[in-house]
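Heads up, the chain below is alone and in the form predicted alone; it's given as structure tokens.
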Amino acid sequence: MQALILAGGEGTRLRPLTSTVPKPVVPLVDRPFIAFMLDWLRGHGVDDVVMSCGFMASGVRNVLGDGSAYVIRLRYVEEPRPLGTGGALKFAERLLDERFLMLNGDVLTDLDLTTQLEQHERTGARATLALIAVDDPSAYGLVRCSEGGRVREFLEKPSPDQIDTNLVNAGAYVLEREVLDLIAPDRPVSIERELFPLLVGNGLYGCTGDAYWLDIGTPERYLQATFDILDGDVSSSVVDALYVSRLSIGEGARIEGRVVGPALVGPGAHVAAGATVAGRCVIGRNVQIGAGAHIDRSVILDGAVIGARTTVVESIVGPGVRIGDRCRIGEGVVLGEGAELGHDNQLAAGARLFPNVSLPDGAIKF
């Protein structure tokens, strides 16, 4: 089975994490984010993946290679300019089989693609959309279906009196290659707003599933995805690496302080005496956590240095970041790769420090 993954966005909402790293390969727990999707696809019989890239495409290719590390064939197409979801699909046409999956590369999920494929075959559909139920349907465009799953209407930005369903598009589609004939070449096209409405009443179905599903497009959702993976709320091999203590400690890591699970500590990391890494944390490769420091519900990426008696709460610290002593970093802060923060600084309220920015001692307190 073949899949097309749309991974061409710039990931602007995730900056500064995506200022130096393409969004598909931003580290999530212990691997590039898109590796979770590749593992999920392989589990449903996908052995051939076409990656539609745009922004920093070479960076994606350099990390993922030909897919052999993921036991999957991986090929790439690079959009000459942003073409939208439908335009990207049309641009990849020459590589696509008669039937294939198409997926939004921003989503972490464990949807049952096998059931979706079986329904698609059974109904003779031209396109089958994965649908999920959400708690707050007012925040999404909704999909109305008839009995048997046939899609009858899309409802964008519904008013409260219009909401009669809680089913939304989950960004995973089974498509017949013939639908590409409906897409004009060489121009931006939205598959959701232009192609799917043309198929209503003409072979478009929805497959409703009960699964984990999260768009990781913001720092808040990136952290939530990290927590959910560590907690085992989404199916992945990460949980298998956590021992009974719910800890995974990499080779050569030195734990002189205290680490509380669920947590993952990468190879070569050092947690100094008196330091505490509280639950739901990821400590990357060769990270140094100073004496008396406190890390809670945070991600500290490879090579970062956290000073003595510094507190990091519910934040993301990029690779190679250096934070001085007695700092407080908390509540949604994101520090970009290579940033440096001197002693006695305080950052909170979603502050973002972009890559390689350097602030002296006591420069910020808010």
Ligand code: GDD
Contents of the next structure:
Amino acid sequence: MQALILAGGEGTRLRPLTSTVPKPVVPLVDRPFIAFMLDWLRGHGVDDVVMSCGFMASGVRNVLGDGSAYVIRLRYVEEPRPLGTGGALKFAERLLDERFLMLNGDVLTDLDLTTQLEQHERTGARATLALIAVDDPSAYGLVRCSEGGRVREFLEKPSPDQIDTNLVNAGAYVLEREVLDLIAPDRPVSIERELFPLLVGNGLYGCTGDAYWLDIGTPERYLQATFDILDGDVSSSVVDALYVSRLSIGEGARIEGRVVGPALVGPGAHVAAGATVAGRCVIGRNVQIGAGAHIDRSVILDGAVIGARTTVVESIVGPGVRIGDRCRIGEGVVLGEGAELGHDNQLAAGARLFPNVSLPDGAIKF
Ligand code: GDD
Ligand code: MG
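May I ask for the structure of the form predicted in complex with this ligand now, the form predicted alone having been displayed?
And the full complex, kicking off with our chain again.
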């Protein structure tokens, strides 16, 4: 089975994590995010993946290569300029089979694609969308269906008064190649705003799933995805690595303080005496957590250094960031790769520091 993964968005809502790497390969727990998708796809018989890249394409290619590490054939198409979700599909046309899956490249899920493919076959659909129930559909594509799964209406990013169902487009489609005939070449096209409305009443079906599903495209949801993977709420091989105390400690890591599971501590990391890591954390490779520091519900990416008696709560600390002593970070803070924070700084309420920004001692109490 073949799958086309859309991986060309700029990931603006996930900045500064996506300022230095494209969203599909942002590290999540212990691997590039898209590795979770590749495992999921392989589990449903996908052995051939076309990655549709644009923004920072080489970043995706450098991390994933030809896919052999994931036991999947991986090819890339690179748009010269962003063509939108439908334009990207059209642009990949020459590589596509008669029937294939198409996925948004930022969704963590264990949706049952096998059932979706079966329904697609049974109904003779031209396109079958996976649908999922969410609390607030306003950030998604709202889908109204009738009996038998026929889509009556597709409304991208509905306004509050248009919301009368909680079923949204999960960003996983089964498509017949013939639908590409409806897309004009060489111009930006939105599959959600242009193609799906055209297919309503004309072979567009929805397949409602009851599975774990999360679009990881904001810092809040990125953290949620981390917690859910550690808790085993979504099927992934990470859970197998969490032993009795729900801890995974990498080779050469030194824990002198206390780490409360579920948590993952990367190879070569050091948690100094008197430091606490709790509430579901990921501590990356070679991270140093200083004496008496307190890390709670946070992700500290590879090579970051956290000073003594510094507190980090519900925040994301980018790779190679250096934070001085006695700082307070959180909640909802995101520090971009290589940022440096002197001693005695305080950042809160969703503050973002862009990559390589440097703040002297005592510079900010936010
Ligand atoms: N190649 C390419 N080119 N990919 C793109 C482009 C482009 O111009 N624009 C966006 N993408 C990719 C993004 O990288 C992402 O993987 C996917 O297309 C969806 O784009 P987002 O920007 O994340 O869209 P969204 O989250 O606001 O909404 C979409 O996903 C929702 C589910 O998460 C829509 O499909 C909604 O209908 C859906 O509910
Ligand atoms: Mg998205």
